Each structure stands twice: as structure tokens, then as C-alpha cells.
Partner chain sequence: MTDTTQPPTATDDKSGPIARFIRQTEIDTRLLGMLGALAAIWIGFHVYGAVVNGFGAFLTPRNLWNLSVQTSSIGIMATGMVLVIVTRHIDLSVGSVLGFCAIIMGVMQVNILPGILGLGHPLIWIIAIATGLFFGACIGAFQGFLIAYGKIPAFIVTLGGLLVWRGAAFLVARGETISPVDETFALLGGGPYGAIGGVGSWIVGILGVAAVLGLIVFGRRQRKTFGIAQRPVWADGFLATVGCGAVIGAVLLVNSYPWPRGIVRRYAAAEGIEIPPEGLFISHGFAIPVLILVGVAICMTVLMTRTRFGRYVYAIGGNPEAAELAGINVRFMTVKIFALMGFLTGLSAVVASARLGSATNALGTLDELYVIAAAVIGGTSLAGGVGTIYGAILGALVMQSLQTGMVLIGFDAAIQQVVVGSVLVLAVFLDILYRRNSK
Amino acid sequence: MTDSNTPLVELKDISISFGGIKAVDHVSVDLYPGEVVGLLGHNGAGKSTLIKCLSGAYQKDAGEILINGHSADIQNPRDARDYNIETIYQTLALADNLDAASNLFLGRELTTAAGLVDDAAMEAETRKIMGRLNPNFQKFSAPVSALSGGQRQSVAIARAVYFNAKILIMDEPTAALGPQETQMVAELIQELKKQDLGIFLIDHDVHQVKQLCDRAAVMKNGKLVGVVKVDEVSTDDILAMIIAGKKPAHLAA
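Atomic model of the given sequence only [the form predicted alone]:
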């Protein structure tokens, strides 16, 4: 994590209600450059709802979002992208029949002077960004349907980073992946941290959060239970926060 005094993101006192029910109730969480903050909690805890107000999918009812210390007005996903926020959903939103380069530039294709799609330029750019993120990636001509789960994550992450993401939201990036694929994603995340990106990681797996994150923010029933440094707590401590809804005694002060 870099020595920046200004968070990349501050979610301050955020509240979101649906039909009179507070899905998020006065929650504050921040994220610094080169840091991964895990968001944990049972289904319905509010973690996805909270983060969707940052991605532009939901509107907050109260509170403030600050990006690099400045108030941000995020009304929709396009606004979020304007603030260099990208979301990588579990589904990855990839076109299975297209190769890595076509997916990376989908909707933003590079063209020649004659206005034709420049496949060679797109592949060259894809090779460059993959060289930074995942040097072992070689399947540039294969449709992404033929790629492994970890390789597909590589393509989705490369697309976000190529288009200048500074803040990544990752939704259970290792769900349904085997140990080797999970390790590949862990290495990708470490590379992104070196490049000073900040990552919010939504997950149910406490062990993954311990491995991948610097801090963990636990929510229960729409409220923030607490934010802890993962190297100062055990997996049992985090589980107790999720289940009991309170910080461990040695961190309660």
C-alpha cells in the first residue's frame, strides 16, 4: 500500500432504503491506493448494495462519496467510469465467441485510417497489457469460451486496466475456481496493487479475504460491524463479526 494520506474512495455515512427497509444504514468505508478492502457479510447484509452505489447501479439516499478527496456525483455506471471506477462481476460480461482482444476492445474497437476494425493493433495492445498482468497468458486467438476461469478473469481485468481503471470492484473473483486458478487471480490482484489500483473485493470466503485483502469491512443487517486489518485478526475473529455482529473483544476498544 502506498503512503498516500488521501483515500482513493471514501464512502461516508451512506444509507440506502428499499420500500422503507434500510438495506444500508449509515455506513462509512474507505479505500487507499494499492489496497484491497474485502466486504463481507451474510446474504442481505448490505455489502453488494453499498458497493452498487459506487458503481452507479443504485442511488444512495444519504451520505457522500468522495473520490481522491473530492465529492463525486455518481448517478449511473457511465458516471462511475468517468471517475475511473470499473466493476468486474462474477459473470465477467465477456462475449464467449470472441477472442481476448475483441473482448478487451468490445464497443471501443481500434480502427484503421480507412475506418476498418484494426485486429492487428488490438491484438498488439492486448499482448502488451497481458504482458504486464499475466505474462503466462498465450491463448490470444482462442474464443474466451475456451479459456479457464482464471484466464477469463485475466481478460476482464485487463479490459478494466487498459481503459484506465483506478478503482476496481470485484465480485467474488475466485468463486468456482480451483486452487491453481485461484492462485492466478491472487497474483493478478498483487500486480494491480503494485500499480496503485484500489480494489473493493466482495466475498463470502473468509479464507480468501485473509489471503487477498489488506483490510476487511464486515456488514450485518445493513450496518457496518467494523473494519479490521486482516493480519491483526484470525479467520475465527472475522467469522464471529459476521455471525455475532460485533468486533472481537481485543479490537473493540
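Being a predicted model, the structure only gives us computed values, none of them experimental. Positions refer to the first chain, counted from 1. Only the largest set of C-alpha atoms that superpose within 1.5 Å between the two forms is called the rigid core. What changes on going to the form predicted in complex with its partner chain:
Between rigid parts that reorient between these two forms, a hinge sits in the chain, and the option from 101, 87, 47, 133 at that spot is 87. The chain behaves as two rigid parts between these two forms; the smaller one is rotated by 28° relative to the larger (C-alpha superposition).
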The other form holds:
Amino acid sequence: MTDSNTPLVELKDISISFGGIKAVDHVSVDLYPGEVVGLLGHNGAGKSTLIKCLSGAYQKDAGEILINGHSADIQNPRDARDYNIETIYQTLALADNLDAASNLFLGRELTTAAGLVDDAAMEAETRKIMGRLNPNFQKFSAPVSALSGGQRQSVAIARAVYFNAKILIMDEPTAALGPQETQMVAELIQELKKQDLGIFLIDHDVHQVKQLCDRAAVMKNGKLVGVVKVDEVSTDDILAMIIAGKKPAHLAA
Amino acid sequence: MTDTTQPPTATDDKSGPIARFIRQTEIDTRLLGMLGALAAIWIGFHVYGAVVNGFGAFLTPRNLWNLSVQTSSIGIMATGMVLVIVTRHIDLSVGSVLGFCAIIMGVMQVNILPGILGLGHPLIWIIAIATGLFFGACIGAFQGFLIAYGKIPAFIVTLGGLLVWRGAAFLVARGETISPVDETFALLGGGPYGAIGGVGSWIVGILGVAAVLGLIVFGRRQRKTFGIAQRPVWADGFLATVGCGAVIGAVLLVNSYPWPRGIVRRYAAAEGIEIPPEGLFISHGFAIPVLILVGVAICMTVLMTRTRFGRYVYAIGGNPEAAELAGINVRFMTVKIFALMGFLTGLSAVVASARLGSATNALGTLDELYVIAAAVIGGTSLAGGVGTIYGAILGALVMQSLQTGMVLIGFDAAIQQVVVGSVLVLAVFLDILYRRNSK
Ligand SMILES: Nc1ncnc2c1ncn2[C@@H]1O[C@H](COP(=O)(O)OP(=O)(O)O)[C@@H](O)[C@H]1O
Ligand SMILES: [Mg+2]
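Target state, the form predicted in complex with its partner chain; input state, the form predicted alone:
And the full complex, kicking off with our chain again.
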């Protein structure tokens, strides 16, 4: 059992640069079980890059990642999956030519006793989880290129949720969704929170962040502006942090 | 998360009988199109020959049997090229690698092994083939390594390979033709002795029919287990009939092509059989290279559709970044794909040099173009992510049919080139139209 005082994830002093650009510059954030931490900032602030260091898509140049208090070596996405980290990427990371089930199980296919991929079993499982997440979803045999933006997003969400993640990273998960679907994602996040998952949520909607998150971390130009408890600040405070790149004076203490 | 798709039944009444037939049998319309094109080519050449030359030579057991043998070498490589092109690469070196592997096998069985094992030793052909396949796979793996880990575009690596391996083939044998190949080895190229005869062909045919029926029954059971809608019984019955009919038809065809009289006479003399006055009818049956192609096709189809490896090939082609993020080791996959391509090229070298009865360093010249054309005509998209094994083999058959047909009706080489080149472009254009309309 993990002690609730030990963070599920600690990102310590993470830095990564591309060419001359410091995309993430000495950023530290942590995440506790059952907590949702929002990541906010302008486009290009380095939010996606930061979480990609955790999901194994990028290798950090410097810094340390601790999981349950132990130093974690995450070299690639396979390593991240071994730590039960699941990610919904901003780009969704779907293979357009494959159907929903093949995408959901990509890299973790169910196989028959003979070691062959078990498409029927995977489709059945996909029907089950989609029945929960998006009951109207019917296009199980079509390649995902034939799906609408919202449907594609729900496939990516299903993939992240299906494999019993302990740490969930959601990079703008509602970008392609309408208001009703966004509401369903909000409910899903509440439900996963109750199951003690830790969630990093990248979202542009400050109101949504205030509603769903426990804490919000604001980034600007690769640097961490600050981490605040959303209950202790107003949306204007958060907006000020995003725009000005520093904590408002009354919070700075 | 709502979704506005109508249930599929809503459109049922509106579609015509043909559309409904195709949907319920779940036949790939592209497959139908290719079979239609093939039928048009075959009948076209036959009728042209009948009208212009007074003799339709195309639709004869002799020609179709030869066509099947000629298709084998390109067809084997085309199955590998599907994987290469699906993952957004290209392999321009296969023709040269084929020549190199053929020379290596020739040197092994003519110059090296007889000195060690003694002339005619039964292991010679086996060791020679193993060496050729090994070299093919290693060359492919090496080129794949340069592409995946060296980040050199496949076009450049294999363009270099096109020159390197052709030159290397020349250097190994100093440009000499190496012959004759081992007797058992020669059987793998076809010819009267390199075919399995009437009885053998019926055994293959029965296995084929059993496989068709088994697949359909298994499919129904799978769908039942997982509650997926069944095809109507008549549709499965139709597929079973067509499948079994095609297998039996092929057996009847290859069995109706007899050995030439001279060979029958020699065979009868050797075996001490008396030839009756009306002559002795000995069927060729399926040629061994064709059976090799069928074996390759089955293995490659299973690989591509039923294994993780195949799933990853398609995923990499669809979105390499997503494949990487899903934990697939894309670079190592690339090495394996090119190694497999090289292995199949080695196998193709066996068939090609066995058929020729010798190894020359020019063997396989221009094959890369026919192999790529076969894969592309067969529906493999150069944009990646899409392609089937059966399509590539049908593509190889279309290419070879055109070539053979033009030789039969007496077109010269220049016209053949013009036609084959035009057909390639036309086929890709039709494919683009097809994809646009099926969106
Ligand atoms: N693979 C990459 N190569 C080069 N630059 C990159 C790469 N990924 C991100 N960047 C740069 O890093 C910065 C942060 O980008 P990103 O993390 O996507 O921002 P956000 O998600 O906050 O909008 C941007 O300046 C972007 O151009
Ligand atoms: Mg981003």
C-alpha cells in the first residue's frame, strides 16, 4: 500500500530542449493518488513536452522522475506502460488505417492459445468499453480515419482507460468534443478520481480546470509559473498567471 | 459522446441487388476489380490471337501452366515488398540481391560443395539454398539497419544496393555463368520433373478444398462465439462454392497439360515402361515453384493478418509516431521487415536460377520494377498503411499475363515496355479514383 503522503508521481527539475529552444526549463510538479492536477499555459508553453517526458515519448535532458517515491527510469513508451502510465495524446496517436479495436489494443494485442491475434475477442472487449464511454459508437469495423473527431477522441480515451492505469495523462482530451461529450469526460474524470488514479489534465478552459482539478500548475515559455490549489484562487488569478507569467501579489506569500 | 451514424440496416432497401450481394458476401470490391481486369487481359489476348493470328494460344493449359511458373519468382518477392511499401519504404535492390544470391548459390553448389562433399551429394542443394537464404536475409537486415538506425532514406540505401549487389555478383563469379546447377535444385524451378504430377495435384487440391471449407466453418463459429452478425448462409455457401471451384479448376487445368512427347519417351525408356500406340498422357500437375509461391502466400497472409508482427506493420504504415507511442519498437521492426524482404528475395533467387538451370550475374535485372509494380497494382498504397498479400500476387499475375500475352501475339520488346509502363500508371490512377470514391 502506498502512503498517502508519498506522491504518486514527482517530476523534479525536468529540463528538455530542442535545438536552442528550452521547451521545458527546470519544472517540478507532483501528483497524488486520487488527485487531478491541471496543466495550464499558452500554446507552446511546454505542457505537452513535459508530460511526454513522463509518458516516455521524449527523454528528458535533466531532472528526475519518482513514482511512488522511487526513482523511475522511463526511456520509451513501453517503460511508461510498465509503470501503469497511460496517455491520451493531444494528437490522439491513432493509426488511421486500423479499426477501433486494433488501435485500442495496439502493442498489447489479445492473442489466442496459438499466439495469433484474437480480433474477435478484442472487438468484443472494445464493444464493452465503448458501450460505457460512448454508447452511440457503432463503427467497429471501419478504420478510425472514417470516424468523426469526437469518435476518434473517444477511442483514444478508451485506450487510456481500458488498461487499469494508475497514472493518467490527458492532453486536451476534450478539444474535439461538443458540450455534451465534454460533460461525459468530466464525469469520467470524477469516476477515475474515486478509483484513486492520479490524473494530469492539460486543458485550455480555466473554468473547467477549476471545476475538475484539485491543483493547477501554470507554465510559460517552458518555465513553471507556480502551482496553486484551485479552491484558493479565482479564475482571474489563474488567468493572470497564464498571461503575466507570475503569481499575483496577493498569492505570492 | 454522441455519434450520428445511422444503423447500417437503414440503407439496406435503397441499394441495388449487386451492392447488396457484395455487402452480404463481404467480398472486397478491389479483389473483384482485379479479377475482372485479369479476365479481360486473358480473354483479350486469346481473342486477339484467334482473330489476328488464327490461333488463340493464351487460354491453353500449356500457356497458363507456364504463366503460373513465370509468376512465381516475382510473386514471392512481391509479398515481401508489400510490407516494405506499407511501412512507407521502398526496396530498389531486390533484383540485384536476387542476382547476388543466385551467384552465391551457384558457386556453392558448383564450385565449393562438390569439392568438399563429393559431386551429387544429397546435401548440396540444401546447403546451397540455406546459404542463399542466409545471405538474402543478412543483406536485407543490413540495409534495414542503415535505414532504421542510420536514418538514411530507404530509397538511397536500396538504390546504392541496386548497384552494389549487382557489382558484387559480377565480382564473385568474375562475370561467368555458373552451370549446371544441382539436379535436385533444378526441380525447384519447375519443368516436367519439377512438378508434382496428377495424383500429387489432386492431394493438394483436396487439402485446398478442406482449407476453404474449414475457414468458412471456423469463421461462422468465431462470429457466433463473439456475437458478431453472421453472413447469410447462402453467402457463405456461395463463397464455399467459388473457393472450392477455383481450387478444383486449377487442379484440372494443371493436370490437363501433358509432358512433351520427347520427355515421355525418355522417361518411359528409363523406367522400362512400354508406350501404348495412342501415346502416354503424363500430367504435369502443379509446378514446384508455384507451390512455393502458394506456401509463401499462406505464411505471409497469416503473418500480416493474424500476428502482432503484421498488425505492427500496418500500424507503422498508418502512423509511425502512434506506433512508437504504443510501445512498438519501430526501428527494430524496420530491420526485420527488410530482412524478411531479403529472405524472400533469396527464395526467389532459388526459383529463378533453378528455372534457368544456371546462375548468371544478370539474373533478376529490372525485377525490382516488376516487383514494386506488382505490389502497387495489387493495391499497396505508396502513402503507406494499406496493402494485401493476395493483391500483390494478383498484381504479379497481371504483370506476367501482360508480358506473356504480348510475347504470344508477337509484340516486340519495345511495345511490351510501353504497355507495361502505361498499365502501371493507369492502375495506380484507377486505385486513386477507387479510394476517393470509397471514402
Ligand atoms: N519534437 C520537437 N522538436 C522541436 N521542438 C519541439 C518539439 N516538441 C516541442 N517543441 C517545442 O517546444 C515548445 C513547447 O511545445 P509544447 O510542449 O507542444 O507546448 P504546449 O503543449 O504547451 O502547447 C514549443 O516551442 C515547440 O515548438
Ligand atoms: Mg500541447
